[in-house]
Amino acid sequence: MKETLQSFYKDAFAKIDKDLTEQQKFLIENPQKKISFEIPLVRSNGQLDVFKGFRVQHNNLNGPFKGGLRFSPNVTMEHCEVLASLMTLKTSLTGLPFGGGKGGVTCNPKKLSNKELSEVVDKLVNTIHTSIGSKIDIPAPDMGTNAEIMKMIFQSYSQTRGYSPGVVTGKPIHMSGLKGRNEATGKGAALIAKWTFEKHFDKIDTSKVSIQGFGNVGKFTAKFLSDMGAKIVAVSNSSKCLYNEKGIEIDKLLENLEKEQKNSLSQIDDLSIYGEHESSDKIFEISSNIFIPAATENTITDKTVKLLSADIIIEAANMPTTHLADKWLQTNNKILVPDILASAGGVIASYFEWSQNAQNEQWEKSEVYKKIEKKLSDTWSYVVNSKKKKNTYRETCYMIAIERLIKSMPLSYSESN
């Protein structure tokens, strides 16, 4: 991931009209602060586990650090560095008063009891409480974390530092959370897909869409696009791909998952009522107009990209496309909208949650939806109007984000040594 991000930075630096100093490039590419720590936990069976923890505070030129906190055995400092950097670009591009951050703990929350999980959160907060806060660094849910864990952090932090709902976003609605927050990333990705398709091709209700990843983001992206009239012809998770040339009945599929209290396609007993199904890799081969990676990083590689028939790729996941695959897409005149725009609905919603906390208000979901759409629409319009014919959407988005960061830098950083 790090090499891919460095390559994308290099592409954007080369396209920016003004010469950048080495100081400017360094500040844009590198984190301001990296925090590492350990969380010892005596399990209910007497076993001692020691989890590693990380928090990367990448850049706060435009406001407090902002970014997810994941609980996963696979989280690393390097992974957090890359994702924190992407968040800096994302908040800069969308004009939010935030910087970028990311963190994690190397635990599997599914294997912890409620008491053990609560203890991990308390120790996490006790370790980093001086480094987070509504005006310092604001974590949010990510892989392995959710609204309940954000509630735990909020409560633990408030016991130490005083009542402060703005210390995290993604909280439960009854705990000063934002209505519509869960759907926000998927709603944003669906809107970007619609606007991109309609700018370059036809009305969205003439499109066929494939979505890789059917977790929270993928499900809501499918739901919103289906409601817009798009035909969802394929969805996949890590083990299965469900496809139907006539279109999958998304509402029926989601209703089934909710009714049966299941989270995964793999848990549905009879997928054949929705279409055909094979292994997850089949998703790349399904004929569609729009392909939406909404799973993990590095899924569109120099090998899988050549299987795609879609003319448009909308990156709802973070860093799903490698640099080599990105170049192949350019050479073959494919249109790609990068993650820092396509997946920005989540952090935009986080900004509105943070704002309503500061104002001690709670907005209705319809109002939240309007605010998210307006912010995304303004950003999309700015990107379209700024984009030169010879530049890709990724290059344009990176250039806008970087140039805004440069404007916020101290004057001394513009001086060459």
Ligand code: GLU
Contents of the next structure:
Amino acid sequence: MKETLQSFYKDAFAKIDKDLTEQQKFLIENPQKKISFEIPLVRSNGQLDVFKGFRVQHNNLNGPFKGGLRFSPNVTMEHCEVLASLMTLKTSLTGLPFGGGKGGVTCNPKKLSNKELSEVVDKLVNTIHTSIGSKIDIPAPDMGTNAEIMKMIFQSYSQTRGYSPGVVTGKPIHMSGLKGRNEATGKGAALIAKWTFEKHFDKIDTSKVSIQGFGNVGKFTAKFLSDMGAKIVAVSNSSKCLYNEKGIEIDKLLENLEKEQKNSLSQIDDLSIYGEHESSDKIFEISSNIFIPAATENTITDKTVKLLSADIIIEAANMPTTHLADKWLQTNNKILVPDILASAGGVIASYFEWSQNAQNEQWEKSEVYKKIEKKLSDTWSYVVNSKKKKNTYRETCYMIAIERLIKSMPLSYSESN
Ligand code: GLU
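Having seen the form predicted on its own, the form predicted together with the named molecule:
Below is the entire complex, every chain and molecule, led by the chain shown above.
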């Protein structure tokens, strides 16, 4: 992942007209601060587990560090560094008053009881409470975390530092959360998919879409696109791919998941009422116009990219494409909209949650949707207008984000000798 990000930076630096000094480039690429800590936990069976915790504060030139907190046994400091850097690019590209950060704990939340989970959160907050805060660093949900965990952080932090809803975003609605935050990343990805398809091809209701990943982001991307009339021909998770040439009935599938209180595609007993199913890698082979990676990192590799029939790739996940695959897409004239734009709906909504908290207000969902759509469409138009033919969307988005960061640096940083 680190090499991929370095290559994307290198591509963008080479295209920026202005000469950037090595020091400026260093400041843009590297984190300002890395925090690492341990979280010991005595499990209910008496066993002692020790989890590792990380928070990377990448850049705060434009405002407090901002970004998700991941609970996953696989999270590493290097992961957090890359993802924090992407957050800086995301907030800079969208013009939000935030910088970038990312953190994680190496626990599997599904294997912890609620009591154990709240102990992990309390220890996390005890360790880093002086480094986070509504004006310092604002965590949010990410892989393995959700509104309930944000509520725990908010409550635990408020115990020591006083009532502070702005310390995290993605909280439950009744606890100063934002109506519409939960579905915002999916909404953003669906809008970007629509605008991209309509700019380069045809009306969205003529498109066929396949979505890799059916967690929070994938589900809502599918729902919003299906509401726009697109045909969702395939969805997958880590074990299954469900496909139907005529289009999967997304509303029915989501209702079914909810009614049966099931979280994942694999838990549905009778998937065949929605279409055929096979193992998850089948997703790359289904014929579609738009492919949306909404799962995890590095899924579009130099091998899987060659299986894709879609002309448009919308990166709803963070870093799903390797550098080699990215180059292949470029030479084969495929259009890719990068994560720092396609998955920015979440952090845009987080900005509105943070603003709402600062004003002690609660906005209606329709108002929130309008605000998210406006911010994203302004960013999209800016990207489209700035994009030169010879540059990709990824290069253009990186260039805009980097140039804004350069402008925010003290003047003295660009003085030679
Ligand atoms: N975890 C999300 C992301 O990667 C949201 C971050 C946030 O809202 O701060 O963009």
